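Form predicted on its own, single chain, as structure tokens, below.
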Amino acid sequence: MSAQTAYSVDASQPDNYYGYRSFKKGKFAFRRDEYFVHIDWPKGSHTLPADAFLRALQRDVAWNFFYGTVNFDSVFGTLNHYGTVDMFCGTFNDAYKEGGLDYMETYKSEDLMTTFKAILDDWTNAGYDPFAAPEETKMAFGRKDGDNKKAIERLRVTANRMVGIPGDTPPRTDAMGYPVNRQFADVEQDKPEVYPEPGFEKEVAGFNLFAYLSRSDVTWNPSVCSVVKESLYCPTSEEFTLPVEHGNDRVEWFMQMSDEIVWVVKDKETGRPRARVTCKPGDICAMPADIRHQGFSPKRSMLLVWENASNEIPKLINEGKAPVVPVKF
């Protein structure tokens, strides 16, 4: 789901042959052409096609570097420590590590997020939409070619309570100008009939969540539609790959609305395979806290994810006061 948001801009070198602007971050470089974005570090360097890099970078963005690590792919990444984060490359990858090119700094949040964000705006070109399934959105690559701030600026829509409670987040309508996603045309949109006692008019209210995600105008990022506590339920529209490599810091709950994905499970820390688990409408699943994965839907295709937002669940972990999976036989 959408909003708007303004930033600030990093500086920069001067515009490469291909009309991109350069960018430093410590002692990391970013720089990219017609195809390719090029990392490079004190102890050796990465490429990763445009499109992948851009629409990682747009998730890490838009999540605010998210809970524990965000994997662009196998080597480059950050990981969040709610205040700080770090930027690395080769870290969770035992061939980088056993070769000695694993490397890591620290920033401060918003001091890393000025610069992926001015990265994220130079380098996405108009008509381009990282949020956006590929069918829905021009190629990234080539030379630049304006921008797209108004895809590029969205942030998840985020409730105080529940969607739709007077005051807090509206749900999507037409309306509001969000139209009926082009797989999803067959979902009713028909509102649930809600008869509040007088005087819990503004505490009690329903939405229909199924017509509220046929309506999302992007893929992968997973809003926030109610708060209990520190209890998230974040329903997300999914088509074609998660961009990154998700590393839990807490277990994470998924359940799986309509169609089907496909999860790839690798250990966490060294990105060693671990589970492949299909999930089609009606199936719970739980990714633990020691894990990564990455998600590939061939429909476009309704999930919700249950979040424990609470603070304390990486530090619990990390002593071993709390488990890394929900249940133990």
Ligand code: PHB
The other form holds:
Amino acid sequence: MSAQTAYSVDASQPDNYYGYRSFKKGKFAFRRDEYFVHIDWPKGSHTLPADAFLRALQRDVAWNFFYGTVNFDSVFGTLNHYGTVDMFCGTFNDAYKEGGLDYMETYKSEDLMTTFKAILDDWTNAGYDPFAAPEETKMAFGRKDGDNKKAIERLRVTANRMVGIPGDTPPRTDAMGYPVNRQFADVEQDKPEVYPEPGFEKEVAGFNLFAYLSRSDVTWNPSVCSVVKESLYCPTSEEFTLPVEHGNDRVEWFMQMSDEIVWVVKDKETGRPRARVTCKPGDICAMPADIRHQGFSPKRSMLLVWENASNEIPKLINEGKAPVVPVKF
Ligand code: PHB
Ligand code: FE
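Can you return the structure of this protein in the form predicted in complex with P-hydroxybenzoic acid (PHB) rather than the form predicted on its own?
Shown next: the complete complex, the earlier chain at its head.
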């Protein structure tokens, strides 16, 4: 066993299960084989494909448990309390709850994060990139075969003010290792001309957001490109499926900037279907705070996610002082 103590190898499993380590966290046990991840908890067990699990785990790690609920699928996931985090099976699944199979444990966030990072590192093979579109990476499957630390240690880009403002996050270039993606070959790479009044050179700037997104090397990983008080503009390039069903704890807005995404929207607590929303270029929609949603992008597309990062909002919603929808008609 390694010196890290926040997780332990599951003693009930062979030490080298297909070459992979097995993990225990509280009463949860995790193991993977060539195709699947298996999760056991006191009242049940669950199996999901290894690639789907790793894509979701990668997002949960990179986003530090994100806003609200991160459902890896309809059974397993995490719920962020910003400092502590719940890990659950079946808690947000009507059938599991009715059958008494639901189970949840709460940890300090950094404690579960240590476990998640260890699983992600051990179960990601050489050449598999959980952030990449399926066409742009090797497969996740097979016996343990090396690692891909460079891919899994990417964090999301976070500007403090706006990309391109002197001293903040620089726009992406070829020289920085960000070539234009194969599916955005037609996106123009020109730069806006900006002529600030003398004295305002550090305050007024512009960058080509389409060019910036055309060079994203990841999918479903919003970068924070501008920050105004609590208002975060988080554009992202999407292809294939959003690897998680995100259960909001606040309203968030989507603006479809290119191509098309189909959103499947379900009730946050039960998982019952609520809506299917097809977003075409220029469409804007708001995701309510009482749903979970998953996006399907048939071709690489550009999406602007607009978040209000205020940590007051989940409390206000829970107390009924803020609405779960942005507008009531
Ligand atoms: C979301 O859950 O709102 C979300 C997450 C990642 C994305 C897009 C949307 O890339
Ligand atoms: Fe969301």
